[in-house]
Amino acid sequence: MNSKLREIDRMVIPKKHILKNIKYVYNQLPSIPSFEIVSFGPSTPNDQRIEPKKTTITGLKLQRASTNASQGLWLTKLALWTTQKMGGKINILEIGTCVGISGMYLLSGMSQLHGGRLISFEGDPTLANLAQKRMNEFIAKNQLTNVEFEIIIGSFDKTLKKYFDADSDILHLAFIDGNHRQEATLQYHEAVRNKIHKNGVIVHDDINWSPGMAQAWVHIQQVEGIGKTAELYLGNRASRGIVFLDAAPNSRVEIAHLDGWLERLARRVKFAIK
């Protein structure tokens, strides 16, 4: 690991038991009854589809489209290490809400030292509402003092325009998990490239998820410069990348494993026998 992550996976947090509430909230998706959004974005890989669609949604879709008690850890870390290194609130800005699982997990983190507030972006109005009630549910259960939230509901394409547009509050961490294409995921790095404090972090998911994905990924890597970034493993490849806006050139991309050795050997024992 490069300096940061390593400081990052060494962060302590105090309030483990809030992780723990998140997890139980995660492992409850999949009772969810299904039903039906607009999807502003690509559903598979292959999908070249810009138009919104109406598509039907389970429980157990949506827990596969949440962030994991790994991945969310990592988010923890990465808020609270975040609030540390800027010494004060921070504000984070997420592109895909979902139900609101990845907003717990940053949530959880700002409030483990000096809070902050988390602004997050919706496209589905069903899924932003379950999102709102879950998380509002998850800062009163918990005694969440120093934080707060804001929901915005529509097309990335206007919404976002709207906020980059305003005069709002700098930003210090951005997590972009939304509309996935190539085209869309360079222009919400640019935006937010023009919005964010010099020292802060731009995580980007699901990277390798599809050709545009990794080309995106790649492009960024060479605008920014390949030493400021580093990859987060989840199985046997990239599965999120983190531009570190303050660190030093070098020639390598570090990694961190989401996961553990067993995990990833009982993964290409599967691949392998299918």
Ligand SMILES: C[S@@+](CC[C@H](N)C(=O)[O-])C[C@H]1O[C@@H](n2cnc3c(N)ncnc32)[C@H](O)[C@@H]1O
Given for the second form:
Amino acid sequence: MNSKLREIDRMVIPKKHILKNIKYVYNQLPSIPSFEIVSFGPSTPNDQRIEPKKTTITGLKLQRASTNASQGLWLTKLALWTTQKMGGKINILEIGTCVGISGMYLLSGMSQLHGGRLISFEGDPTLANLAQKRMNEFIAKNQLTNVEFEIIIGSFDKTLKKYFDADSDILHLAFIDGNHRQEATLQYHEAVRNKIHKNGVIVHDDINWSPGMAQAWVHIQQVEGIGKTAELYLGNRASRGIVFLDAAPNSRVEIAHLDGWLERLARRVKFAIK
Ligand SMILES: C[S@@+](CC[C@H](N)C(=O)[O-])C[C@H]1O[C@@H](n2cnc3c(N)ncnc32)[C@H](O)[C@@H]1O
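If the one shown is the form predicted on its own, what is the structure of the form predicted in complex with the ligand?
Every component of the complex follows; first up is the chain already shown.
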């Protein structure tokens, strides 16, 4: 682990019980009855579709699309670490709200120190409304008085363009987790780059979800400098990529494991049986 990953991993979360509340919401997701959404991004790694389409989503699929507890712990620590590093309130951008699980982890991290603001983007209005409700309840229940959030609804092509074109506040942390296409990922990275603090952090989810996503991540590493990047592993493959804009450019890519050795072993056995 490089020094930044180690620093983040060692962050002590004063109000840890908040994370249990998010895990509870996450665990309840499979019991949500199926409903219709407009699907914007590709739904499988080989999906070349550009046009949005109506589809039915189950609670289980919602859970699979959402941040799990080990990924969430890292998001919380990263948001806390960023507020500490910036020495005050921070602004976080999230591309891909879904039902608000990762948003809650980010809010929880900010709230542990100086607080800040989360702006999150989601295409489907039903998902965005579910997220809005859950995140409001989460803030009230846990008395997070120093954070606020806003969910912007609509296709990223329109909403993100408007956001990036506007003269909005500087970003400190960005979590890119929607529309997993190679070109879109590179475009979002570039656009975030123009809005983010020189010592900011950019996280990309699902960097190995498809060949296109893997290529996008390799490209980002080449452009940014490989030593500025780190990878979070789930099982035996990198699931999230992080760019630390102020890291030393010339070292090698560093990694951390999101799951413990026992979970890793279980995943390997499961993979071998398949
Ligand atoms: C993987 S989910 C986000 C999960 C969430 N960040 C979490 O970890 O809890 C991606 C979300 O992005 C939205 N999305 C994907 N492509 C989009 C697009 N082109 N425009 C608007 N929304 C999009 C989907 O509707 C979906 O809810």
